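As a starting point, one isolated chain is supplied in C-alpha cells, in the form predicted alone.
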Amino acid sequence: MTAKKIVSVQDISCYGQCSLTVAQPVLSAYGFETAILPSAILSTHTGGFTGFTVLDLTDEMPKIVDHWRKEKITFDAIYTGYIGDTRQFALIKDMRDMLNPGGLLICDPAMADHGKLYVALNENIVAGMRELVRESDIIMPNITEACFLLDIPYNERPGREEIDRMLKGLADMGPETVIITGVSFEEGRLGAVAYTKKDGKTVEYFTTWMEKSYHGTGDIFSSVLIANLLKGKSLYDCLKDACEFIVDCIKETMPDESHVYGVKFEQVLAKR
C-alpha cells in the first residue's frame, strides 16, 4: 500500500526541538511520506534565546513549488505551522490544487502563546492567518491564537461555554473541524476540545497537567494528531493519543535538567 504524502510548511529551527525538526520525524515515524517546504531558517527557535538569526525563504518557496508541479507531485495533506512573511499565505492557498482528491489543508496557526504574539510577528500575520483559516479544512489553535483569530480579549482560562463559542466562531470562518489546545476546565487537568461543523458535535480529552512546560510541544501535538487523523482514527482517539504523547514526552524530559529547549520526543517515538 502506497504511503500517504504530507507536505509541512513551516520554519526550520536549527537548534531547539520545534517546527519542522519535530514535524518531519514524527509524521515519518507514523508511516507518512513527509515533504517539507521551509518558510525560514532560524539559528534557534525564538523561545528563550536572544540574538537568533533568521533567513527568510519566501523568495525560494515558489521555485520549490513550481518544480514539484513540473514533476506532478501531489499530496494528501498540506500542514502549515509558523509563517513569518505575509507573502507566504497566498502561495499556501494556491497549493490546494496539489492536493489529491479528498486531500486536506490543515492549519496550525503557530503565532502566539500566553496572550502574546511570537517575537517578530505582527497584526499583518494575524490578518493573513485569518485568511488561511478560511481556506483550511482543519485548524488547531491554542487559546491565545484562537483569541487573535476571533479578535476577542485574551482569557487564560476560558470556561466551557466560552470555549464552545470560540469553537463555533472559528468554524463559522470556514474550517470543518476546529481543535483548541491548552484547555483546562478543572485544576490539574489540561487537554484539547474539538468541534466538527458537519455534525455539530464537540469532543474533548484531558490528561494530567504537568508542572513543567517546554517549547515545541504544540508542534509535536499537532503532528501526532494529524498523523492519527490521516490514519482514519476517531477524533476522540486522535486527541487522546496526542495529549498522552505530550505527557510522555514531558515525563521523559523532566529528569534531565540540562534539556530545556525542547522535549525528548525521540525516546517516546521509539517506545511506540
Ligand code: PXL
Second form
Amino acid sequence: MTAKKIVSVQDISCYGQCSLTVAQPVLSAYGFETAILPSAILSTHTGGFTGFTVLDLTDEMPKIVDHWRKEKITFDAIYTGYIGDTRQFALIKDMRDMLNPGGLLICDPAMADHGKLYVALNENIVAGMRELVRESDIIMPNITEACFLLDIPYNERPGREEIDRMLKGLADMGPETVIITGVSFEEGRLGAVAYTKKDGKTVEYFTTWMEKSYHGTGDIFSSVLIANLLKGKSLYDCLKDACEFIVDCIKETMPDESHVYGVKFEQVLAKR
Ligand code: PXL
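Cool, the form predicted alone is there; where's the form predicted in complex with the named molecule?
Shown next: the complete complex, the earlier chain at its head.
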C-alpha cells in the first residue's frame, strides 16, 4: 500500500526540538512520506534563546513549489505551523491545488503561548494566520492562539461554555474541525477539546497536568494528532494519543534538568 503523503510548511529551528525537526521525524515514524517546505532557518527557536539567527526563505519557497508542480507531485495533506513572514500565507493558499481529492489543509497557528505572541512575530502574522484559518479544513490552536484569532482578551483558564463559544467562533471562520489545546476544566487535568461543524459534536480528552512545560510540545502534539487523523482514527483516539504522547515526552525529559529547550520525543517514539 502506498503511504499517504504530507508536506509540512514551517521553519527549521536548527537547535531546540520544535517545528520541522519534530514534525518530520514524528510523521515519518507514523509511516507517512513527509516532505518539508522550510519557511525559514533559525539557529534556535525563539523561546528563551537570545541572539538567534534567521534566514528567511520566502523567495525560495515558490521556486520549490513550482518545481513540485512541474513534477506533478501532490499530497494528501498540507500541515502548516510557525510562519515568520506574511508573504508566505498567499503561497500556502495557492498550494491547495496540489492536494489529492479529499486532501486536507491543516493549520496549527503556532504563533503564541501563555497569553503572548512569540517574540519574532507581530499583529500582521496574526492577520495572515486568520486568513489561513479561513481556508483550512482543520485547525489546532492553543488557548492563546484561539484568543488572538478571535480577537478576544486572553483568558488563561476558560470554562466549558467559553471553550464552546471559542470552538464555534473559530469554526464559523471556515474550518470543519477545530481543536483547542491546553484546556483544563478541573485541577490537575489538562487536555484538548475538538468540535466538528457537520454534526455539531464536541469531543474531549484530558490527562495528567504535568507541572513542567517545554517548548515544542505543541508541534509534537499536532504531528501526532495529524498522523492519527490521516490514519482514519476517531477524533477521541487522535486526542488521546496526542495528549498521552506529550505526557510521556515530559516524563522522559523531566529527570534531566539540563534538558530545557524541548522534550525528548525521540525516546517516546522509540518505545511505541
Ligand atoms: O514551537 C513553536 C515554534 C516554532 N518555531 C519557532 C519558534 C517556536 C516557539 O517559540 O520560536 C521559530
